[in-house]
Structures are given as C-alpha cells and as structure tokens.
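Consider the single chain below, provided in structure tokens and representing the form predicted on its own.
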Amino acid sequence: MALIQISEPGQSSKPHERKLAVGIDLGTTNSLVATVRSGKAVTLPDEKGEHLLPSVVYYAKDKSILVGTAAKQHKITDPLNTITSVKRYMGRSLEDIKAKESPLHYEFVQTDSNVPRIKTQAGNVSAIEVSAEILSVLKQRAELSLGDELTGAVITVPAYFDDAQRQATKDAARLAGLNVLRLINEPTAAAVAYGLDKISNGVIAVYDLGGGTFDISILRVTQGVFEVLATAGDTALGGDDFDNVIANWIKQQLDLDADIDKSLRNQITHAACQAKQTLTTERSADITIKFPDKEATLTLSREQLNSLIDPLIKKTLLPCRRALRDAQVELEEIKAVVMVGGSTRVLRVRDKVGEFFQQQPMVDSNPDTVVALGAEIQADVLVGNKAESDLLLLDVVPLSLGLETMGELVEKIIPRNTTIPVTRAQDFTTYKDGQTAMSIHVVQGERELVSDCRSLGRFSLKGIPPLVAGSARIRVTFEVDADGLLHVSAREETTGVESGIEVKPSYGLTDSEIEKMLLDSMEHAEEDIAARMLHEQQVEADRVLEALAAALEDDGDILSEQERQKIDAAAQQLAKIKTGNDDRAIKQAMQELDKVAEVFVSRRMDSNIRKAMAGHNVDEFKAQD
C-alpha cells in the first residue's frame, strides 16, 4: 500500500525541506540577518566574515553604489554623498528634520509628495531608498549563504516608530524585494532572543539605546507569550547624539567655530565616536585631529565622558518612569532588566541603568546581534518551519488614535498601550439636515484637542442619504495590524455606502513629541477637560440656534411680535455668550431659550397635528389602528 504523505498548513510536504526565512535588524549604525540553522538562530556574514553591515550607503560620481564598509571609508572625504543615521529620517518631513538637526548634514530637496529627498551626485534620494539599498545587500547575503531565495523575513522597528515610519521601513522593504512577514519591535525581539520565554515568567524591563533611537518596553512573561503592558522611548536619541556631544567637547578645547566644513566636522565626529568605544575598556582616550597644516591632540577622561553624556542618559531615564506607570508596576516588580543595542556598552549607562531599576541588569547577550536574532526565531515561527510554538508576542500601540468631532474635539478611538492587532469601531452621526458627506479627520496623540495632537489623514464618506441630522449611523473602524499599521473605515450602515483609509503619511512625529504629548497631556488633564466641556456646549448652542432659525423660517407666523421679539432677544444672548469661555453660562443661555420658546414649540406641534389632521375624522385614525 502507498503512503500519502500530509503536512501542517503552512509547513513543507518534505519534512526535510525549510521555507528560507530571515530576522533583519535594520540599525541606525549598523544592520544585521540572521536565520536558524540546526535548530539556533545565528547571524550570517559576508564573504570576508563580517557579521555587522554598516548602515551607509555612498553615492558615486558614475552612479554607482557602495553599501557597508565600502561606504564608510568616504564619509570623512566626501560626507554629502555618503548617507549615514539615514533611519533617523525614516518617515519624517523636511520640518522634521531641520528641527533635529542645525546645520543639517545633508543637502535636502523637498518634493510635491512632502517626502524630502537627499541631494548626491547620483541624483536625489529619498530615506526609504537608502534604506532599500542597505536591505538588498543583506537580501543578498541571505540567498548567497543559504543558497535559495527567501520566502520571507521579519524586520524590527523601534516600539516607538509612529505610523509613518513603520510605513517607511515596509515601504524600503518592498522596494529591496523582500516578503515582510511581520514588522516586530525590537525591545520585544531582544527579548524573545535572550529565551526569557522559557527561563522567566514575570515582569521585564528591555532598555533598547541604538545608535539613533531609545525604546523602554515592560513586558510580562507568561508561559511564552510575551504581552507588553508598556512602552516609551524617543526615536532620535541614541550613541549618535552621544558623539555629538563629545564632539562638541573637541571643538570647544581646539577653539573652533561652529560653522566648520562638513569633512572637518566629520572627522571630528568620528573621532569621537571612536575615543567613546575606547573608553568602555580604558580609562582614558587620545584624541588626534588633522588639520592642513598642523595635528591636534586631546586626552578625554572616562570621568569627562561621564559628565558630558549623563545629560542624555537622564533623558532615557523619564521615558522608564513613565513606561512604569503606564504598565502600573512597580519597580520591585521587575524581575529582570534587559539591556540592547550597541550605546549600551558605554560603561556609565549600564551604571545609570542599574541604580535606576535596583539591580544589575542583563548585559550577556552581544547587544549589536540580539535583536537580528530574536527577529530571526519570530520569523522561523512564521514560515511554519516550527511544527509546535509556545511563543506568541503581543505589542501595543504607543500613542492613542482617533478621530476629530464637530467643535474640533478629538474623540480616542484606541487608547495607548493597546495590545495589537486590534480593532475597535464607533457609531457616528450626521451635523445637519440633509447631509450627505462627512470629512473624517484621524489623528494621534493624548490631548483632548485637535489642535494639540498630530494629523495623520484624512478622507471622505460620500453618498450618506439625505436625512434629518442625527438620523444616519456612521460606523468608524480602526484597525491595527500586528505590524502597528493603522487602516480606518468608515460605513453609512442604512445604504451600506463605504469609505477607507490606510493611513500613510509622508511625516512622523518630531524628535521628542511623543514626549512631549504624554506630558502635556498630564499636565493640562483639568485644562483639556474645561476645554472639551466648553467646546461640547458651543457645538449643542450652534445646533439649537441653526434648528431654531430653520423652525421660524417655516412657523414663525404662529407667533405674535412680542413672542417673536422674546424669542430673538434670547437666540440673540446665547449667539453672544457662546463665543466666551463660560461653559456654564452657555448652558444657562440655553435653558433661558429652551423657556422662551416653550410657547412656540406647543403651538408649533398644535399646528402641524392640526395639518395632519386636515381632512379626516378620529374615526379614521381608530380604523386604522
């Protein structure tokens, strides 16, 4: 008898046989792949066994292109055509950008799609191309070392990166031709490859520096699912700012203007990041700096370095408080404190780490290749290559998403620190009679006014029938996906007339308002509220005025001068009050209408009965009953 040979959905019908699949770590400083090979997850390297790519690209006169460390050795004598940091522009505007950096170090072109494209002698380039060209190189790496082609990878992200930037690295993704399987964050596959999910259940803190980017993620353990109950961070600090500031040391102990040339300044740059690696093992480092006609040499200090970089340690610090809060732990909670990304080996911010949470934290895992491989073993799970799987990671949205309302109130849809994928819809309704269109406004972030939170699109539902205000029901559904991408629709659910989203803007949030939306949003929580209450009643005033006109248009003949002459002088004192500040008396002005007008409302509705009534007999009525 012949045997019919099955498999597991999505696993091969060979059980020797592997869908290739791969964990890529898409750095600031440098990029990593890595896969699983018999059974463990390790990084590949080139052909000269280098396992770090450098995230630089350089941009020839010929046009053609250098990535890695071919890349790297033009960035002190030609530095406008070598793009360096190029994730910290990832999903940001050119605004963005120059409120980040002064001077800036690359030469911008905006474009009529408000993504702002850097000028090379190769041609202009936009963040997400770069960032292609780096992903190529690894894609290669990938099908050289496994010797097919690649079914899919996962590529991690910041916790932190907004829509826009998620978009961005899927977008540069797509154009390097890879298969996105899942975009996951990198604080969470930090964790997944220190195996806390088969050594620990409880509660940990991943403290993820980079070199452009801080992530803070508190995560409960359980059985191996990696829920994450909190996240914070800033996606533009990081050991690049760390070299600016000693960096800037330098120039102040040479004398030397700000205003220096780009390749100076590049030296000097890497100079610094170079005595900060030094100090991680020596005490002190010699710095030596070329000028045309004459060398310079510094001594900087571990202790120096200390008090120039405390300053930004202390940044990251604020973020970990807040994560606490938002996740409602308590430092002895923390079972363990997981340290990730390259900045971390900077001796003072293990210290900085440690005194802040109460214990020593985890600092065994190489901190450049642990995030490539917790993506890589997410990633194995994926493909199906994995019959069983305990680990399920479920992350959160980090800022809250909704909509704008009539008196430009924003009204949250998803709370922040909700566990994605999730999806969760609003009923709606119409402003005025007759409406048969409505602009939907999505927007991000934690205050109670449109005007205090970030736009990030907008689109139309058209074709609502045209019936009385209130009367239509406009279903509004956000959806996130598990990569943190955001898809809204809206639904007029009596005709079944539809509209959508995905919500790709060409921006992201500037440098630090993330932060600075969280902390407003606390600081002016009684001031919101006033102004939401105050907003709420001047939209119910203009909807009693717009009825009460339209009523008198129609009826105002019922009524006698006098009563007309009471009715307009109160309409007349509400219009007047709701343009102040006083929500209370708003409401007051309302009721005072509402007294007035009690006369023509009863007689208003006498009338109409009688209208109806036209005609017929009670005995019809009855009849019909």
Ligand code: ADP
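With the form predicted on its own done, generate the form predicted in complex with this ligand in the same format.
Nothing else is written out below except the one chain.
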C-alpha cells in the first residue's frame, strides 16, 4: 500500500507556488513591511510612496481610527488621543509605566487583567490593541500591493524584550489577523540584511539606535550561521531623547518654565526633531516656535547639537562595553560594526561609535529599513520559498532562568546568554517522606536567593507517589522556543504524572532592572555564596532534626535514659545554632549530633534487621540474593 504523503508544516505541497510572507519591523517610532520581489527583499510603500509608517495611532471622537502620518498630525492639537511610542508600554504593568514616565503621557486605566488601558475618546485601549492597528495597516498595505492573502509574517522585537513584551507583540499580531511565523531580534535581522552571512567567518557588532530603543548585539558568523554571543542595550534611549535634549535647550533659550502646556511642549519637540534631521546634512538649523501672540526664532549649530547629544551617545557605549565582555571578545576581534536605526544617520553617532570600536562602521543609505528587510529574508525561508539551510538564526536568553529549591535558593537551569531555542532538564527530588506534591517556582535573575530574583510563575506537580524523601525523581524541563518564550514542565518519572506552564509573566522587566540585576549579581557574588552556604546548612539541619524526631518516635525505647538525654541535648543545640548565621557552626553542631546519635543509629539498624528476620533464618535471605 502506498503511503500517504504529508507535506511539512509551512512547506508548500506545490513547490512552484510561492507563498506570500512579509517581514515587519514594528518600531517604536516607525514601522515597515517588506517582501521579496524578484529574489530581493524590498520595503513596501503606501499609496503616497512613503515606506516608513509612523507608529502613531489617533482615536477620534467619532470612534474612527487613524494610523501613521495622518495620526501624527493630531499629536500637537490632541496629544491625549494620539498614541505614540506605544511599544514602550508593551507587556508592561501600570506600575512599570509610572516608574518610567513622569508625568504620564496618557491617562491610564487599571484593569483586572493587569494590562493597563489608555483612556481615549474612542474608548479605552491597551498597548496590544494600539500595536494591532499599526500591524493591520501594514498587513493591508502588503495584501493590496501583492494582490493576495499573506501566509505569514516575521516580526522583529528589540533583543532586550522579555517574555511579557514578546507575548504582547505576538498577541498584537494575532489581533491584526497575522500569522506570526517567528519573532526575531532586530539586530539579528539587520545583520542578515547587511548580507553579513556572506562574509567570511568572524565576530560582528550591530549597533541599533532608533527612536526609542538602543540595542547592541555581538554576533558570531560561521559559514552563514549567525550566533548571538551577547546582547545589551537600553529600552529607553534613542532619537526621542535627542529630541528631548534639544527641546530642553529651546525652552532654556526662550526662558520657558518646565510645565508649559502640552500643545506647546509638542510643538517644541517637533521643532527639535526637525532641527536634528536638518543637521545631518546642514551645519546649522533654524527653529521657529509659534506662540499665540508672537513667534520666536533660534539657530542651532551642529557643534551645539553635538555637545547636547554627546552624553546620550556616551550612554550607548556602556552597554557596548558590557556586551563585549559578556561575549568574551576583544575589541580587535570585531570584524565589522553595523549601524542600524534612523538615529545612526546622525554623523556624531557614527564618529563616536567608530572611535569606540576603532574602525569605520558600516552604514546603509537607509539604516531605518534594514531590520524589516532582514525579517523578510527570514520570513521567506520560514514559509518554504527557500531552503531552510540558507539561514539559521540563533538568539540568547538575556537573564538566567531557574527555579526555587529548599531554603529559598535558586537553581539555575538555563544560564544567561545561552543560545535559543534551548531545552534543559534537571532532576529534583522530594524533601520529606511521603511527599506527594511539589511546588515549582520559576524565577529569572543572576542572584543566589529567590528574593533577589524576579518571579516568573508557579505551578505544582501533584500525584507524586509517597516515597522516602530523596527517592522520587522529578524531571523539570525548561524550554525556550525560537521566539524567546519559556515553557516549564515537571514530570515524575515512575508514574509519569506531569504538569507545566507557559510562562506569561504579568509584567516585564525594564532594562534598568535587568542592568541592576546584573550589577547586583556581580557586587553581591561573595555575599550570595555565603548566604547560599548558610541556607544549605539550615535546610540540611532541618532535615536531620526531622528525621531524628521521626526515628526517636518510632524506636526511642531502645535507648537508655542517659543516651536519650545526650541526643536530645545535641539536637536542641543544633536547633538553636541553626537559627543563627554561622554555617560552619551549624555544620559542626550537625557533626556533634551525628556522633552522639551514632549508638542509636547502629542499634536501631540491628533491631530493624532482627525484626525483619523474626521467624526466618539467615540462609533464607542469602538464597534470595
């Protein structure tokens, strides 16, 4: 009988039929969609010929929704209903947003689901919905231009995006009716667009400075395969901040105080952005600010701009240094530095980055489109238009993933900077006799104690057969998929009972938190090891005391009064010392107890053997061996 053939998921059953796939750069400031035409990735323009779609959504009173340039025009007159830089809110709680933004740019409404909503005159909307509006426009643009429905899309995210932010991006795509083939990191996509898979083997750096985020990635290219060695960055640093420092300079020049009304503030920010862009080609820029009763004109020179933005550029070099260190590569090993993002059009940025890396960086004529192009190249591979072997992208886990063990200690399962996708399993066992359930607490961070790490989620494994402590075998598996999302499962090996979660943390980590966690782990390394040893000894002491109490209860009668008193005294001593913070003293007290309890242990063993042998003879046991 002939076997029925089934094509691979995503692969066309008719090899000559091309599938329509797009690459989407869902940017903080601008978004783009790209497709492959005549074997080459190109970005698609709107009907006016514009390729960049400003990531701005306007919610009108009549409940109509505008996206892009049309929406941007409302920014000054109606800032509260014009949502910009919504990417910063993706996967974030209201507390996260409040901690970052002061004053808040919008009116937020807290909901039960932990996803805050922005109050607009057309109703309350979440960041996911706002992003979905942007994605819908790009999807429509692609379908109109390609004349067919899309099979799927590859969407890019900053390398720093954590699980919650990636999930939120996926949710937005689903809401827009897009089939997400994969989420890939923006710098990785950019490297692909620069054709760096074609260069001979070596290490490259991707410097991506956009409107609202900065990413640095150190990649290793080996025979066309990209491996991300390390990533670092700042999700709150970009061209918007350049605009802000220029805006502050304008306010200072015009003697305006800090709390000017919103519409004037937006006018100034807009003028600042214009001046910045002018200065990439001109040596000076004129700035005009309109007041109800007058007009003011200022001139900003390139030198002045440079001194204003230098501290911000310098701020990007810190993560560069860290990424190099994490990747364990020397500056001299970097074969190429790739510039990505609209803000790398700023000449000063190129100069400073070149100075830092001691080489001329590579700059595309359109550094803001390269991410979308790289995503598209990957999308084309994923729908089966190209051989899978053409490209293989690997990304890394930004912070270690682990779980809580006894004594509130963290056992790291996947160390930070491990390339993904990755699956790691580790066996654990029960702590108490007869324990039938186990609580699994998934955490992320570099520190040794649970309280210093971030909690990602919990679940419990029930139905473990009641066994002696330490004999059950529970295999916990951590799996980070190609999108960087974590799935954790636990399985008791003898019965096969299983349980698990897909970790969808309710809020994300800010990059400053990530940075703080990394710094803390370095600063507290010694302290952490000491704390770990103490906790370990305390857990062991608890176990010993508990086992002793159980044994005394069962067989205490085999001891003389005097022997019993000695054991009790040593146990009391251990119980007292274990509450202190000297791990060596605890260990010593345990050894002490061991010594005085020796007689009990050996006599108990004899008595148990005698009990077991009652009515039998030794030869019988031997015969069974």
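This structure is a prediction, so every number in the text was calculated from the model and none was measured. Basically, rigid core = biggest C-alpha set you can superpose within 1.5 Å across the two forms. Positions refer to the first chain, counted from 1.
Asks: Core superposed first: is there a CA shift of 2 Å or greater at E330 between the two forms?
Replies: No, its C-alpha moves less than 2 Å.
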